[in-house]
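Next up is one chain by itself, shown in structure tokens, the form predicted alone.
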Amino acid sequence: MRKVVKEGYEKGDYGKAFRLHRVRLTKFELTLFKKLCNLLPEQGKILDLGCGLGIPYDKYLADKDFNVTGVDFSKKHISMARKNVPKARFIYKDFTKVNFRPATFDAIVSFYAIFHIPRKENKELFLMINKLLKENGIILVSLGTSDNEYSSKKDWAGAPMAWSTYKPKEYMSIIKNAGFKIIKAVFEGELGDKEYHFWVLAKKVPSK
């Protein structure tokens, strides 16, 4: 799966597809980055899984002065975030593979990129993410809404592309059994859009 995924970013246009003619947050978005930021301390760091171009997330939060780094396995998308996000660091490595320290981050997130890897890897990556974040950090990601181990499309932005995802009450439990306590769940679109995910909002449990 990982190999149609790199390859379908690597050879397909993404950008030209989803996301260069949108350089702002949209409505939606808006209200939840809203959220996000005012539970960060100022210049916070946050850590952006499969950031992409860099546009338009990374860019509006290193715009409010956070420390922001980005991790994605496409070189294309590295390269082409270092330029439009210069003030952010970005990383090319796969991002279930990271290895900061404990306790590194204020934040993380994740947009359009946890459902391409399998969804048996969820329970480990929130369990790693949870790890990752200092007490009380956040986390805001977008997921799937159905009940499917593997999909494909051929030509999907100009290339193949896959998909692993879970139903949202799925999603939840794995995000409540990592250890984190639900702010806001939400969909983004309705059944049938172009654009239709489930979006949360958590917080790390404190440690006893």
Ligand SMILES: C[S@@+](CC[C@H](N)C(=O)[O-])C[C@H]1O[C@@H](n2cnc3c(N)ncnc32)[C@H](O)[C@@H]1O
Contents of the next structure:
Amino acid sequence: MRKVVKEGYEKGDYGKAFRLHRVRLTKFELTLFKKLCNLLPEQGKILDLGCGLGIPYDKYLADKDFNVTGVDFSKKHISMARKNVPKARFIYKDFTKVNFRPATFDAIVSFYAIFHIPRKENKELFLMINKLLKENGIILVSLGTSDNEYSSKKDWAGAPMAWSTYKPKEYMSIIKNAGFKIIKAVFEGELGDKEYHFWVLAKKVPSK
Ligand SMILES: C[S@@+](CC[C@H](N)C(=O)[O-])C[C@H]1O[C@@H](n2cnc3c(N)ncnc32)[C@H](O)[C@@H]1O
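Could you give the coordinates for the form predicted together with this ligand, as opposed to the form predicted alone above?
Complete assembly follows, chain above in first position.
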């Protein structure tokens, strides 16, 4: 699956199809991002998993003076992100294999990226995210909506692409079991819409 996804983003043109004309956050996103920012300390450290071109999300957060680090395994996207958001730091790497010290970040975010790893890895991923967060750390993630172990398209934004997702109920249980308290869980769009996603804002449960 990783090969399809990695090659797909290098070969296709995700930026042109989805991001280059999109400078601002949507109203839906703004509501969630404002909540996220209000929960963070000034200049807090934020990690973005599967950051893409860095716009609009990392730019929004970096412009609010947060200390943003983005990770992506597309060389093309990382080099565009560095140009788009010079204030942030970008690392070329598989986001499931990052090696930061435990309790490094105030928030970890991920938009439209977790559905590109095999869903059986989600449990491990959220445990890793929990470990990398400071006490009371926050997550904001967008996820899939269907029970789909693997699906692919031959031409998505100009190249083959693959996805693997759970239903929201399963994501909620994975996130809670990884040590988070859900603050807000909300759908972007409706069943049948082109963009139909499940967003979760959650807080790391204090360790006893
Ligand atoms: C749909 S794009 C979203 C990009 C960005 N979050 C946004 O919303 O504009 C998915 C991104 O995740 C990256 N990605 C997918 N799987 C990855 C992995 N295992 N490690 C690192 N990056 C990954 C892709 O290269 C791509 O840039």
